[in-house]
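Heads up, the chain below is alone and in the form predicted alone; it's given as structure tokens.
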Amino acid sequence: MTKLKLNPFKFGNPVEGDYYLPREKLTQLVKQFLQNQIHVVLIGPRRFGKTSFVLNVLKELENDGYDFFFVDIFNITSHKDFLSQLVRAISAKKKWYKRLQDKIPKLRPKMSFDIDQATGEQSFGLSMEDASDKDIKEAIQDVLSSLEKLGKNVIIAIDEFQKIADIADSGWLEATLRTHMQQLKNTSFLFTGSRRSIIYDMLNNSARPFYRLCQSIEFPSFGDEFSTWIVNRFKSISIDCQIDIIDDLRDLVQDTPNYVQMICFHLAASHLKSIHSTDVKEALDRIVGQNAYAYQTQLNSLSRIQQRTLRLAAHEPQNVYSKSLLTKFEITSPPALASAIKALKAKGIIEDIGAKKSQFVFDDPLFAIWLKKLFD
């Protein structure tokens, strides 16, 4: 029986090992900041490889004697959610869970650690059904205060940290985090975020608690080395692919590494001997088509002016305020377009590019491709 070759590409989840392309210079820069207790915010689109990068940095720091934990707060909606994710991340480190109980007596009656009789694995439980918001806030402060007692040098990584700004608490959680970040002597924070406009306001608005608290870094696109790496991955399973084909694919998906690997995964699974532009187009069309129902549902949830604005941004992402484009896409006025753009940014569907307030990218580049195909 012929042994199947492993697919050289992965997508959907953070990648590591042979599936991870290192960013050496950025890694060394971020490590240097954190080792000198300078807090860092990595800003970049979703699916751009930030989480894979952060986990790689944390593992390198762990080899240097640092303790770390990783907190994903993308889906939080309340202080209770934030506390739950924070404690869950800490308890994932087996050597810390007992210390956490010892340092936070208020949580002790509500925390549980069970052992699976079959596997011997420990599981964590946190019951907060009867806790008041005041109790939750006090518990958050207790957990944050305990961080420096968890190790000599501690790194706390919080993914999609702009979500704390969505909690309607008049900035309490932002202010609380700032206070503890300033007080903790042996702890550095590494944040990631994808909502550029929100993060910039958090970091640069003098009325916000995070004003000038962190070193911000724009998470960069890969250079030419990414295309070369992709071609070599194909070559590892005896598939020929030219670099210009991968360059074109990267342009189509806004240079999003997750989507590049997704398309290449499907191409590798097709057992082709060589990759051509038509193969890439067919794979991309097939994947976009699989998401058509979700995209149509999202489009139907928007107002008419918001739908037209998305069509405009998908076809002509630059200079969207030009008179000819407003006429072409039936948008009545620049103020009407500005209002629609503001609403779409608030929904996380599009983002402007840095200081260019008339140029936009889609949070999901496949959504833009679907729109262009639908309204070509």
Ligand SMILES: Nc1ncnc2c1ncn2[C@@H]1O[C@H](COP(=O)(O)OP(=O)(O)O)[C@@H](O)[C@H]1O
Given for the second form:
Amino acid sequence: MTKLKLNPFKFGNPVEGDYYLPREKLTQLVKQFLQNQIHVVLIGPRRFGKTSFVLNVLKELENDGYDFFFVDIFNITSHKDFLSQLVRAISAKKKWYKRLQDKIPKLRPKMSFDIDQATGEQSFGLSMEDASDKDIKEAIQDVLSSLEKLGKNVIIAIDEFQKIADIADSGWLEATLRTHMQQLKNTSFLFTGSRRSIIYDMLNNSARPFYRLCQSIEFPSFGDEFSTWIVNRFKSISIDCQIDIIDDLRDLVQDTPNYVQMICFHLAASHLKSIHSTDVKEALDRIVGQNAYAYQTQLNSLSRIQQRTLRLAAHEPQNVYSKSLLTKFEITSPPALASAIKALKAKGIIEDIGAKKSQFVFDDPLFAIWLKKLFD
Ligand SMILES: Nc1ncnc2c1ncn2[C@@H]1O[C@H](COP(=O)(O)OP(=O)(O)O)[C@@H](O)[C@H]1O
Ligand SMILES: [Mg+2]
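The form predicted together with this ligand, contrasted with the form predicted alone above:
Below, the chain from earlier opens the complete complex, with every other chain and molecule after it.
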């Protein structure tokens, strides 16, 4: 009987173990900061591996005797959601769930924890239906100030933390977090964020609570080691692939690890003995094609000048303000371009690269590929 070969690639969700290529330098750096109670913000594009990285760092720190919890706030819309995610993160570990109840007796009657006997699945509930905003704010403060009592050395990771800025509370949550971050002993915070323009303002605007509160780190692209790693993953299932093919693929997808793994997943599943650059192009085309409906819908929702701006950015992501490009893409004036760019950034469709004002990346590099093909 032949052994079933598992696909050596994974995408879509955070990865670990064999599917995770360690980022050793960055790991050491981030650990250094956190161990010295310097709060860290990791800023990088979506699908670059921030969550995987954070989970990996947390696991290493746990081995060194730290307690951690991981708060995912990607989908929060209110203080109630924030509280719920915070308590859920703490409750993910049973001993912490009990400790939290001990430290905040008020919260106890509102918390519930069930384990499904059949599936073993845990479910957590926080019943705050009739709580006022004031009650909820108080509960958030109680939970935050209890953090240092829950463990000896505590790391709190908040993933996609720019969501905090979306809550329309005149900065209450930002300010509250700041206060606790400064007061809590033996507690470090690790944030990640992907909306660069929002985060830059949070961190660099002296009127805002997070000003100079954290060490910010640009989440880097992989170096050459990523291509080598991919080639070896192919080799593990006896598929031959040259490094330069993977280097080209990385260029095509803005070096986004998620999409590199996604394309490779499809290639690995296609029973090829060796991978050629035409195979990569075909796989990429197919995947971009599968998203066409969503991309078309998104494009249709934009104004004409925004559509033209996107076309421009897809074709020439560098130096978008050059005069010849404006003419070529029928954009009337630099200010018109600037305001379209601003709107597209606010929608999260494009993002700045670093501090440069004339260069952009697409939040979704496949959208850029689709656009480019559409108008070629
Ligand atoms: N260290 C890594 N090694 C290999 N692949 C990775 C790594 N980090 C991320 N990936 C790829 O990127 C995908 C998305 O990772 P994730 O951590 O969810 O990114 P983010 O949180 O930045 O959106 C993973 O499913 C995997 O395919
Ligand atoms: Mg993530």
